[in-house]
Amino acid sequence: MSKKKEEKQKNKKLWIYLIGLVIVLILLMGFTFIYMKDKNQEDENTLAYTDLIKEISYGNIEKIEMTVGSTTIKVKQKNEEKEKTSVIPNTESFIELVQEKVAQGNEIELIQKPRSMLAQIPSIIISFLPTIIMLALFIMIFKMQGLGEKGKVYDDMQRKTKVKFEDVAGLDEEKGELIEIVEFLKRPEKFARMGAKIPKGVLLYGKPGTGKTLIAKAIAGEADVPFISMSGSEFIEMFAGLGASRVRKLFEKARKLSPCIVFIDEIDAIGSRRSSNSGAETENNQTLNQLLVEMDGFSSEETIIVLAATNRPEMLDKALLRPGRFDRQVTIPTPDLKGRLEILKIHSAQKRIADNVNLESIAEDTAGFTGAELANILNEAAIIATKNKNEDIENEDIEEAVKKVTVGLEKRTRVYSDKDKKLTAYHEAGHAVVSRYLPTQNDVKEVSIIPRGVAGGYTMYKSDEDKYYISKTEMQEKLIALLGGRAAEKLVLDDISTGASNDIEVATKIARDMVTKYGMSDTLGPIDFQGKEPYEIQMFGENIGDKIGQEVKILIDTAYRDAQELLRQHRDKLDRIAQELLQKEKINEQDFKEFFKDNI
């Protein structure tokens, strides 16, 4: 049995034991509560202690039955058939009183019984309960202390990662940069002869789904060395000191397996900037400090490389990023056209793809998609093809998968009123017509008033070009396209709706970024205001916040007016497309172009 399975079984048994212990404690406490409740419950057969003393003094008590160690006694009164119970405060004093009355001539039968084991159980449980609870907590804390040893290990004997560089597509330059790490791990002596020091750490950062974890595994697979993987969140717990302890244990394991790779995913969970706050921040600081100490503590004989991944590099502490810790920082970008095609080929190899499916066309239409998103599209296409009872995955299945992933699930059963349909048709037609007359905007691929996800309709554009820079003109025209739907509502229906809420949200963010991040304001100039503290912004003037707001508003207002003007000039196209949508509910790329043939 592999070590991983043994460890899982061990952990499973421990948790079953702890859960069982908690259940037993709850049951025992419930039993004790019921027992004590029944034991102390007063009813018509209970005799108060003061009344008992009076009855003994009057000579009305015939028999008293006591249990050793119990304060509850049974009393038989003369001329009474039923026995009564009474609670005495002091057993020894009460026995002396009874014996005194017997000596004075009262005929009282005093019977003392040994205590039964069943009666002793509640008191035993109560006495040992704190010890049992403390023991359970100790076991849990001890187990949590050991979580630092639970990093996933892929080594020569077990679970060796089989991922190679050939399994990573779309990152040719990045693989070229990281191949040196493989050489360091395979033949460190070659670099040592030249006096070169092995890099201690490599930080991989990029958008989620770009392949940071995959390329880290590929490095270990190519170097054929153990690969220890942990997530940053696994170090952090509510108990102080556990994070630092786990970091120590992780690197102790790495030293035993050297040469090896330690991979910390989502390192921003423990590597964020240190602060002087108390509580959880203090624990994070201790964990980060321990990580810094461990990375500084590598000797030249220990061939250990720390790989880390994050999609928020700006959050990391500067001490982590200095040379000697994370010596290299490699950006993992979204794949370009060639990379997307290679990724699609890898993920389609295990799927039944129809001969007429053109992967190059899919790669062209998915600009900006990450590797994970492309894999998800093909998987969704396979599911859709299965539901449609197709023999193979067709082009229509892939197109539907792209829409499902980007826009949402189609909802044909949703019932809309004629008024809502008309509003949606003009809204989407407004987007499409405005975009058609904006030179920098992508061509319209499909317009639909069939609800998808949370949207009542959608306008899909062709994304067949990889863009690395966006000009000011392009961003201004993007604002016009976004506000085309709202402008069409106002122009045709002389009313506006909540349907443009997402358009307005996106447009406002673009306009704010243009002013505060990209320095595209003619009035404020090329100054970066984003992420600045209030006192830092104040250095540019007292009312700088108001000026930023005014610049953003000017951009939005101008775009809205331009959208309305374009729609007034091409009102005939707007009406025709909206009417076509009301009849067919969907217009594809070819049909959309037919409306503008007279403009060619």
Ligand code: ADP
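Numbering follows the first chain given and starts at 1. In this text, all values refer to a predicted model and were calculated from it rather than measured experimentally. Whichever C-alpha set is largest while still superposing within 1.5 Å between the two forms counts as the rigid core. First, how it differs from the form predicted in complex with adenosine-5'-diphosphate (ADP).
- The two forms, fitted on the rigid core, differ between the two forms by less than 2 Å at the CA of T334.
- With the core superposed, E62 shows a C-alpha displacement of at least 2 Å between the two forms.
- After superposition on the rigid core, displacement of the C-alpha of G453 between the two forms stays below 2 Å.
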The other form holds:
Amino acid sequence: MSKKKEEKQKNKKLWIYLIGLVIVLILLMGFTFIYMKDKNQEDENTLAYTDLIKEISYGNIEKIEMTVGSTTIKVKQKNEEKEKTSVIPNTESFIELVQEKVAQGNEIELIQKPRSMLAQIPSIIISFLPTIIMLALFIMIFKMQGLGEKGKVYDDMQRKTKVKFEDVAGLDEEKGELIEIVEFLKRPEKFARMGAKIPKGVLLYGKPGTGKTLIAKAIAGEADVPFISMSGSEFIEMFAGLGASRVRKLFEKARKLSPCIVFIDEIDAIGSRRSSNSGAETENNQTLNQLLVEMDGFSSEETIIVLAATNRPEMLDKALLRPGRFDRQVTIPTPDLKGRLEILKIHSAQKRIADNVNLESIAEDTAGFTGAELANILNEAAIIATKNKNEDIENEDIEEAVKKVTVGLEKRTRVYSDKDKKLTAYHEAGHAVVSRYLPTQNDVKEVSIIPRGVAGGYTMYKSDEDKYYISKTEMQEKLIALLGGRAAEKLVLDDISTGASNDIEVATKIARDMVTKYGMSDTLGPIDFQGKEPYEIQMFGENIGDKIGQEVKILIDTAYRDAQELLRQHRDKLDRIAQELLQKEKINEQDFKEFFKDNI
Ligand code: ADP
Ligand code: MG
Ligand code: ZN
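For comparison with the form predicted alone, produce the structure of the form predicted in complex with adenosine-5'-diphosphate (ADP).
Let's see the whole complex now, leading with the same chain.
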């Protein structure tokens, strides 16, 4: 987080720098322009060189004034009041010419003045301009490369971390797998004596925020060795070869600090498949190749373990996974119920949590949340509690924080018309009523028409329990629930709005996955059409795309029809809930259930 900020700060500085440069350039250009224009204005007062020569030979010139180093001269004609300026091609030969005339008896007063600094400034600037620009560009490039502040970067990197395994909640099996690495870093000779080969590289797979960086730091912390880290995206540079040289420097440093941990975050940025030959790819290849060379290069005396993290394992080049490189892979999953509870406990330890707060129930309500999201929720809750001037963090603060993190901030002040309000009320009531009649869908927790984040209103469901599989029926019903909002708009207002765009997006993705990923379409069968390899899709003829489209359309059309049908059947409920929403803006779980007391 703070690292990203730093990066932003750095980028901001560079932008200011760049803008400053542009402004200076514009000013200089304006300056030059005015100067040039000034010169042009003197047009009537200038004397062409050929005319000047003629005038000299006719003896019409009285006085010539020259400035050293300048080809612009001032001349005074005998029959003219004003002095004129003239530009001569070559000062020396001109002086010779004048002196010759003087020797022949012409009366010409020749004055040579020293160079005036002021008059020279524009031309000095102009002559130095290219150098200035080049210099500025160079400085900028160096700053961008971070070469200018090399020392700082490395100081940052070699800090030892204080993170320990006990700071990492859950992930017991994963920690069990990684404890070996800690042992090795602590006592490499013990393993060497036994003839054991310890992995050089460990790849951590997992969604963002699942704790990959945290666990990597904990390994370094447990082993009490330096933690050197860099992000894959930092290696991708504007200029060829720099990525590779950064890798080289990184490992140079690691050799000096050995035993140590080298952590490469977002390794997919450098280690993605070498498929095409575009410029960026070639650069990546150099960086990747250098990484492979380094990893193959260090010997058994050098106790360096390279940890790398990615959330896109399928993108990685196979060469990275070969023996002697990242031959060990550990998946870091999103936490299960127990893991979530432990994460909540760790992150609430230093916070003032009210006694009646039930962390278990929060853990239950947050299936699918990552460690980072859970930490974020508790932090938001603390902020909300402070704003509410509470003594401690209360249950409501945490619930509000969950909503803020999932749907966005409540925007009570946003004004919207009665017409929009009615539309939102029916849209949300549509979702809620439809889901109520779908057995696989979770219970409604809250329906609201108070805008939150970008949404005009929202329907929240009770959280899923941790599930490993989702059935086809469940997915079909999910589609119906998603389209319930649009169906209500159509049914009641006989018009539809843009408010359903997100529902439609999600529904379409689910339907497409059902057909192309989970093999749930009867006509197309259990085939993976989202194949990782680009050529896989070409196994089939061109019209397979049409078939996929047709199947997706059937799924969506059916769900939309079912949603409308359900709402037609339960129109009374739809109307009553929409009315209630218009009056109270929000309906909670209990009140929602009340509407359905009479039947079932
Ligand atoms: P990743 O590297 O996988 O994107 P991070 O390690 O950066 O995730 O996690 C971000 C933050 O989330 C951590 O600093 C920590 O506060 C919290 N976090 C994530 N997973 C856990 C966990 N298992 N236990 C405790 N905190 C966690
Ligand atoms: Mg990370
Ligand atoms: Zn909706």
